[in-house]
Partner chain sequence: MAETTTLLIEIGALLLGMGLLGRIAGRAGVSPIPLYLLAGLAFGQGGLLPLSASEEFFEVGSEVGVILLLVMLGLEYSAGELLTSIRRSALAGLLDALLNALPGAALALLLGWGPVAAVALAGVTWVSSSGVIAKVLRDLGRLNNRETPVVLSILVIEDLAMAFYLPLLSALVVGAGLAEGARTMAIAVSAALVILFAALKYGRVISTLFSPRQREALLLGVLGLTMLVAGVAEQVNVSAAVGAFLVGIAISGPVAEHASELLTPLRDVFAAVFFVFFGLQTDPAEIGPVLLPALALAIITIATKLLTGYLAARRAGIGEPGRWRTGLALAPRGEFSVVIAGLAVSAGIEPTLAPLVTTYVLITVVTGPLLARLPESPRFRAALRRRMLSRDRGAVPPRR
Amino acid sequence: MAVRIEQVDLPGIGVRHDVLTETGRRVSVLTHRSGERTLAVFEVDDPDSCRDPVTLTDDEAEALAELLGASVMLGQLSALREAAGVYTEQIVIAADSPFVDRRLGDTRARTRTGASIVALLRDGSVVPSPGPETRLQAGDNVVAVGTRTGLDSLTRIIADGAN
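Put the chain from that sequence into structure form on its own, the form predicted together with its partner chain.
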(Lines of atoms letter the chains of each structure in order from A and count residues from 1; the text may use other names and numbers.)
(Lines give C-alpha, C1' and ligand atoms only; values in the text may rest on other atoms or scores of the structure.)
Protein backbone atom coordinates (compact mmCIF):
# COMPACT_ATOMS: atom_id res chain seq x y z
CA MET A 1 0.00 0.00 0.00
CA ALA A 2 1.49 3.32 -0.99
CA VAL A 3 1.63 5.93 1.73
CA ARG A 4 2.66 9.47 0.97
CA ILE A 5 5.55 10.52 3.15
CA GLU A 6 7.27 13.85 2.75
CA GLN A 7 10.78 14.36 4.00
CA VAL A 8 12.08 17.87 4.68
CA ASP A 9 15.52 18.81 5.98
CA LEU A 10 15.62 21.49 8.63
CA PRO A 11 19.15 22.86 8.52
CA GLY A 12 20.65 23.13 11.97
CA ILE A 13 17.74 21.34 13.59
CA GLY A 14 17.01 17.94 12.08
CA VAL A 15 14.70 16.13 9.69
CA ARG A 16 10.92 16.26 9.47
CA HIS A 17 8.80 13.45 8.06
CA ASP A 18 5.13 14.06 7.28
CA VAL A 19 2.61 11.33 6.64
CA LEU A 20 -0.27 12.52 4.46
CA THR A 21 -3.37 10.56 5.33
CA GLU A 22 -6.17 9.58 3.00
CA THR A 23 -8.47 11.84 4.97
CA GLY A 24 -6.29 14.79 4.00
CA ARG A 25 -4.56 15.26 7.35
CA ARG A 26 -0.86 15.65 7.87
CA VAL A 27 0.96 13.95 10.76
CA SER A 28 4.51 15.07 11.31
CA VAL A 29 7.50 13.59 13.12
CA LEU A 30 10.45 15.90 13.67
CA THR A 31 13.69 14.12 14.53
CA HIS A 32 16.03 16.61 16.16
CA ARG A 33 19.77 16.36 15.76
CA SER A 34 20.02 15.90 19.49
CA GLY A 35 18.07 12.64 19.10
CA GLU A 36 14.88 14.01 20.62
CA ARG A 37 11.70 13.79 18.54
CA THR A 38 8.44 15.66 18.33
CA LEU A 39 5.12 14.41 17.05
CA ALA A 40 2.57 16.89 15.78
CA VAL A 41 -0.67 17.00 13.85
CA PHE A 42 -1.38 19.81 11.41
CA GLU A 43 -4.37 22.02 11.79
CA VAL A 44 -7.32 21.70 9.43
CA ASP A 45 -8.01 25.37 8.73
CA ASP A 46 -4.32 26.33 8.49
CA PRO A 47 -2.63 23.40 6.76
CA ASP A 48 0.90 24.77 7.27
CA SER A 49 0.69 25.06 11.02
CA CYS A 50 0.96 22.20 13.49
CA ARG A 51 -0.91 21.89 16.71
CA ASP A 52 0.36 20.80 20.12
CA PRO A 53 3.73 19.32 19.24
CA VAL A 54 4.46 16.49 21.67
CA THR A 55 8.03 15.60 22.57
CA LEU A 56 8.49 11.86 23.04
CA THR A 57 11.32 10.07 24.86
CA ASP A 58 12.99 7.07 23.20
CA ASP A 59 10.85 4.68 25.21
CA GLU A 60 7.63 6.53 24.52
CA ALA A 61 8.31 6.66 20.80
CA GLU A 62 9.10 2.96 20.78
CA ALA A 63 5.96 2.12 22.73
CA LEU A 64 3.85 4.19 20.34
CA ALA A 65 5.46 2.55 17.31
CA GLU A 66 4.84 -0.93 18.74
CA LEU A 67 1.27 -0.07 19.51
CA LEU A 68 0.66 1.07 15.95
CA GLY A 69 2.63 -1.86 14.51
CA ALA A 70 0.72 -4.40 16.58
CA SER A 71 -2.66 -2.99 15.68
CA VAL A 72 -1.74 -3.06 12.00
CA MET A 73 -0.48 -6.62 12.29
CA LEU A 74 -3.56 -7.90 14.10
CA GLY A 75 -5.69 -6.19 11.47
CA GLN A 76 -3.77 -7.91 8.71
CA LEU A 77 -4.08 -11.25 10.47
CA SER A 78 -7.83 -10.99 10.73
CA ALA A 79 -7.93 -10.06 7.05
CA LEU A 80 -5.95 -13.19 6.25
CA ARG A 81 -8.63 -15.30 7.84
CA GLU A 82 -10.83 -14.52 4.90
CA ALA A 83 -8.24 -15.82 2.43
CA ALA A 84 -9.17 -19.29 1.22
CA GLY A 85 -7.71 -22.13 3.23
CA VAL A 86 -5.45 -20.05 5.44
CA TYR A 87 -6.27 -19.61 9.10
CA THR A 88 -4.89 -17.78 12.07
CA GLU A 89 -4.86 -19.35 15.46
CA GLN A 90 -3.70 -18.38 18.91
CA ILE A 91 -2.17 -21.27 20.80
CA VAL A 92 -1.43 -20.90 24.51
CA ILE A 93 1.75 -22.48 25.86
CA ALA A 94 0.52 -24.51 28.81
CA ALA A 95 2.72 -24.82 31.89
CA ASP A 96 3.25 -28.52 31.14
CA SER A 97 4.21 -27.97 27.51
CA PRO A 98 7.59 -29.49 26.67
CA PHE A 99 8.62 -26.20 25.05
CA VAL A 100 8.43 -24.00 28.15
CA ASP A 101 11.80 -22.27 28.48
CA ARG A 102 12.95 -23.70 25.18
CA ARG A 103 13.70 -21.91 21.97
CA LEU A 104 11.02 -21.34 19.39
CA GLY A 105 13.24 -23.05 16.81
CA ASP A 106 13.07 -26.29 18.81
CA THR A 107 9.41 -26.74 17.87
CA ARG A 108 10.52 -26.97 14.22
CA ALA A 109 7.00 -25.78 13.56
CA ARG A 110 7.41 -24.67 9.97
CA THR A 111 9.26 -27.75 8.72
CA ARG A 112 6.92 -30.15 10.46
CA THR A 113 3.54 -28.46 9.95
CA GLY A 114 3.93 -25.73 7.31
CA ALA A 115 2.39 -23.25 9.77
CA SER A 116 4.26 -20.04 10.64
CA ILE A 117 4.48 -18.44 14.05
CA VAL A 118 4.10 -14.75 13.31
CA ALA A 119 3.87 -13.22 16.78
CA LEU A 120 3.89 -13.90 20.49
CA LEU A 121 1.46 -12.20 22.83
CA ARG A 122 3.15 -12.01 26.21
CA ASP A 123 2.00 -10.10 29.30
CA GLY A 124 -0.28 -7.91 27.27
CA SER A 125 2.41 -6.86 24.78
CA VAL A 126 3.31 -8.15 21.36
CA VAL A 127 6.58 -9.70 20.23
CA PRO A 128 6.29 -9.30 16.47
CA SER A 129 8.05 -11.80 14.16
CA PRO A 130 9.82 -13.83 16.88
CA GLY A 131 13.05 -15.50 15.70
CA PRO A 132 14.02 -19.15 16.22
CA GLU A 133 16.14 -18.14 19.22
CA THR A 134 13.19 -16.54 21.05
CA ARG A 135 12.52 -18.42 24.28
CA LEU A 136 8.97 -19.54 24.94
CA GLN A 137 7.40 -19.04 28.36
CA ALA A 138 4.43 -20.64 30.03
CA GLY A 139 1.37 -18.51 29.29
CA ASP A 140 2.68 -17.17 25.99
CA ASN A 141 0.05 -16.85 23.33
CA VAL A 142 1.51 -18.03 20.03
CA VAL A 143 -0.08 -16.48 16.95
CA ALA A 144 0.31 -18.90 14.04
CA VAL A 145 -0.84 -18.81 10.43
CA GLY A 146 -1.32 -21.95 8.33
CA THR A 147 -3.69 -24.51 6.86
CA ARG A 148 -6.26 -26.19 9.07
CA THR A 149 -4.28 -29.43 9.30
CA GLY A 150 -1.01 -27.59 9.81
CA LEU A 151 -2.41 -25.61 12.70
CA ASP A 152 -3.96 -28.71 14.25
CA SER A 153 -0.67 -30.57 14.26
CA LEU A 154 1.13 -27.47 15.59
CA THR A 155 -1.34 -27.40 18.49
CA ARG A 156 -0.56 -31.05 19.24
CA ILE A 157 3.19 -30.50 19.04
CA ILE A 158 3.04 -27.59 21.43
CA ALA A 159 0.85 -29.49 23.83
CA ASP A 160 2.86 -32.69 24.12
CA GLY A 161 5.77 -32.52 21.69
CA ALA A 162 4.05 -35.35 19.76
CA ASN A 163 5.43 -37.16 16.71
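Here the structure is a predicted model, which means the values were calculated and not measured. Positions refer to the first chain, counted from 1. We call the rigid core whatever largest set of C-alpha positions still superposes within 1.5 Å between the two forms. First, how it differs from the form predicted on its own.
- For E133, a C-alpha deviation below 2 angstroms is recorded between the two forms after rigid-core alignment.
- In this overlay on the rigid core, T147 has a C-alpha that sits less than 2 Å away from its partner position between the two forms.
- Once you line up the core between the two forms, the Cα of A94 stays within less than 2 Å of where it was.
Right, and the form predicted on its own of this protein, after the form predicted together with its partner chain?
One chain, no partners, no other molecules: that is all that follows.
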Protein backbone atom coordinates (compact mmCIF):
# COMPACT_ATOMS: atom_id res chain seq x y z
CA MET A 1 0.00 0.00 0.00
CA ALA A 2 1.28 3.47 -0.88
CA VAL A 3 1.49 6.10 1.84
CA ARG A 4 0.22 9.54 0.93
CA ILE A 5 1.41 12.82 2.32
CA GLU A 6 -1.00 15.61 1.49
CA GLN A 7 -0.22 19.31 1.62
CA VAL A 8 -2.88 21.77 2.80
CA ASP A 9 -2.29 25.51 2.48
CA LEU A 10 -3.66 27.39 5.51
CA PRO A 11 -3.93 31.06 4.51
CA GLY A 12 -2.42 33.38 7.07
CA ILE A 13 -1.14 30.44 9.15
CA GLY A 14 1.20 28.27 7.08
CA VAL A 15 1.20 24.83 5.50
CA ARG A 16 0.03 21.52 6.96
CA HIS A 17 1.31 18.14 5.72
CA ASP A 18 -0.96 15.19 6.59
CA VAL A 19 -0.33 11.45 6.67
CA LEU A 20 -3.37 9.20 6.91
CA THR A 21 -2.37 5.94 8.61
CA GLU A 22 -3.79 2.50 7.83
CA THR A 23 -5.76 2.71 11.10
CA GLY A 24 -7.44 5.94 9.97
CA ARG A 25 -5.40 8.29 12.18
CA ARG A 26 -4.26 11.58 10.71
CA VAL A 27 -0.79 12.73 11.74
CA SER A 28 0.11 16.26 10.70
CA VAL A 29 3.02 18.64 10.72
CA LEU A 30 1.97 22.28 10.65
CA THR A 31 4.69 24.66 9.51
CA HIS A 32 3.69 28.15 10.60
CA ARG A 33 4.65 31.20 8.56
CA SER A 34 6.97 32.10 11.46
CA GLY A 35 8.92 28.86 10.90
CA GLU A 36 7.54 27.23 14.06
CA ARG A 37 6.45 23.59 13.60
CA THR A 38 3.66 21.75 15.38
CA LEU A 39 3.19 17.99 15.34
CA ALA A 40 -0.44 16.90 15.75
CA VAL A 41 -2.43 13.66 15.91
CA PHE A 42 -6.14 13.85 15.17
CA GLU A 43 -9.05 11.80 16.48
CA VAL A 44 -10.36 9.08 14.13
CA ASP A 45 -13.98 10.10 14.75
CA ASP A 46 -13.33 13.85 14.43
CA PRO A 47 -10.60 14.80 11.93
CA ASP A 48 -10.75 18.41 13.15
CA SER A 49 -10.05 17.48 16.79
CA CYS A 50 -6.34 17.55 17.58
CA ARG A 51 -4.97 15.65 20.57
CA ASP A 52 -1.97 17.10 22.40
CA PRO A 53 -0.24 19.19 19.73
CA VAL A 54 3.54 19.37 20.24
CA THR A 55 5.50 22.44 19.16
CA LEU A 56 9.01 21.53 18.00
CA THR A 57 12.21 23.58 17.88
CA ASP A 58 14.31 23.38 14.72
CA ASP A 59 16.68 20.90 16.40
CA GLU A 60 13.79 18.73 17.62
CA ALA A 61 12.14 18.75 14.19
CA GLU A 62 15.44 17.79 12.54
CA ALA A 63 16.03 14.97 15.04
CA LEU A 64 12.49 13.66 14.54
CA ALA A 65 12.87 13.84 10.76
CA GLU A 66 16.09 11.83 10.95
CA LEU A 67 14.44 9.24 13.18
CA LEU A 68 11.58 8.85 10.73
CA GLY A 69 13.89 8.75 7.73
CA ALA A 70 12.32 11.88 6.27
CA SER A 71 13.98 14.58 4.25
CA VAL A 72 13.90 18.33 4.18
CA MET A 73 12.80 18.13 0.56
CA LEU A 74 9.19 18.96 1.44
CA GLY A 75 10.36 22.17 3.06
CA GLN A 76 12.15 23.13 -0.12
CA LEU A 77 9.12 22.23 -2.20
CA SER A 78 6.72 24.15 0.04
CA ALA A 79 7.41 27.20 -2.13
CA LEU A 80 5.70 25.23 -4.88
CA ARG A 81 2.22 25.58 -3.39
CA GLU A 82 -0.96 24.29 -4.85
CA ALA A 83 -1.53 26.62 -7.77
CA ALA A 84 -4.01 26.32 -10.57
CA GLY A 85 -4.93 22.77 -9.59
CA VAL A 86 -1.34 21.55 -9.33
CA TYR A 87 -0.34 19.63 -6.18
CA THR A 88 2.88 18.27 -4.70
CA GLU A 89 2.74 14.90 -2.99
CA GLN A 90 5.04 12.22 -1.60
CA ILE A 91 4.25 8.58 -2.33
CA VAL A 92 6.14 5.86 -0.48
CA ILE A 93 7.29 2.81 -2.44
CA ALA A 94 5.95 -0.10 -0.39
CA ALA A 95 7.89 -3.38 -0.18
CA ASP A 96 5.15 -5.11 -2.21
CA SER A 97 5.07 -2.52 -5.00
CA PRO A 98 5.59 -4.07 -8.44
CA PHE A 99 8.22 -1.37 -9.08
CA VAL A 100 10.66 -2.31 -6.29
CA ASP A 101 14.08 -2.93 -7.89
CA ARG A 102 12.78 -1.65 -11.24
CA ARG A 103 13.64 1.49 -13.18
CA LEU A 104 11.61 4.65 -12.66
CA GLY A 105 10.98 4.72 -16.41
CA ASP A 106 9.14 1.39 -16.11
CA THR A 107 6.31 3.21 -14.32
CA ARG A 108 5.66 5.39 -17.40
CA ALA A 109 4.30 7.83 -14.81
CA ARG A 110 4.15 10.99 -16.90
CA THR A 111 2.74 9.20 -19.97
CA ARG A 112 0.08 7.33 -17.98
CA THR A 113 -0.93 10.06 -15.50
CA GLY A 114 0.43 13.45 -16.57
CA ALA A 115 2.13 13.69 -13.14
CA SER A 116 5.86 14.39 -13.00
CA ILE A 117 8.25 12.77 -10.55
CA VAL A 118 10.52 15.64 -9.53
CA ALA A 119 12.60 14.04 -6.77
CA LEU A 120 13.27 10.85 -4.88
CA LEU A 121 13.90 10.82 -1.13
CA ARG A 122 16.06 7.88 -0.06
CA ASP A 123 17.85 7.20 3.21
CA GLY A 124 17.80 10.85 4.27
CA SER A 125 19.14 12.14 0.96
CA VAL A 126 17.49 13.73 -2.05
CA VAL A 127 17.82 12.61 -5.66
CA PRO A 128 16.60 15.67 -7.60
CA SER A 129 15.13 15.09 -11.07
CA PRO A 130 15.68 11.32 -11.10
CA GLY A 131 16.14 9.92 -14.58
CA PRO A 132 14.25 6.99 -16.08
CA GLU A 133 17.19 4.69 -15.31
CA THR A 134 16.96 5.35 -11.53
CA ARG A 135 16.12 2.12 -9.71
CA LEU A 136 13.32 2.31 -7.13
CA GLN A 137 13.75 0.73 -3.70
CA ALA A 138 11.28 -0.20 -0.98
CA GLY A 139 10.92 2.79 1.36
CA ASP A 140 11.78 5.40 -1.27
CA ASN A 141 9.58 8.51 -1.25
CA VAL A 142 8.63 9.63 -4.73
CA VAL A 143 7.96 13.38 -4.85
CA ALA A 144 5.49 14.08 -7.63
CA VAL A 145 3.74 17.15 -9.04
CA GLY A 146 0.47 16.99 -10.92
CA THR A 147 -3.27 17.31 -10.83
CA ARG A 148 -5.28 15.59 -8.10
CA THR A 149 -6.47 13.01 -10.67
CA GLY A 150 -2.94 12.42 -11.96
CA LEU A 151 -1.52 11.96 -8.45
CA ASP A 152 -4.33 9.57 -7.51
CA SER A 153 -3.55 7.51 -10.62
CA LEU A 154 0.19 7.58 -9.87
CA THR A 155 -0.46 6.34 -6.32
CA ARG A 156 -2.45 3.38 -7.70
CA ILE A 157 0.21 2.61 -10.31
CA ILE A 158 3.00 2.61 -7.74
CA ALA A 159 0.95 0.50 -5.32
CA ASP A 160 -0.22 -2.21 -7.70
CA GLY A 161 0.74 -1.34 -11.26
CA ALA A 162 -2.86 -0.50 -12.21
CA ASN A 163 -4.28 2.76 -13.54
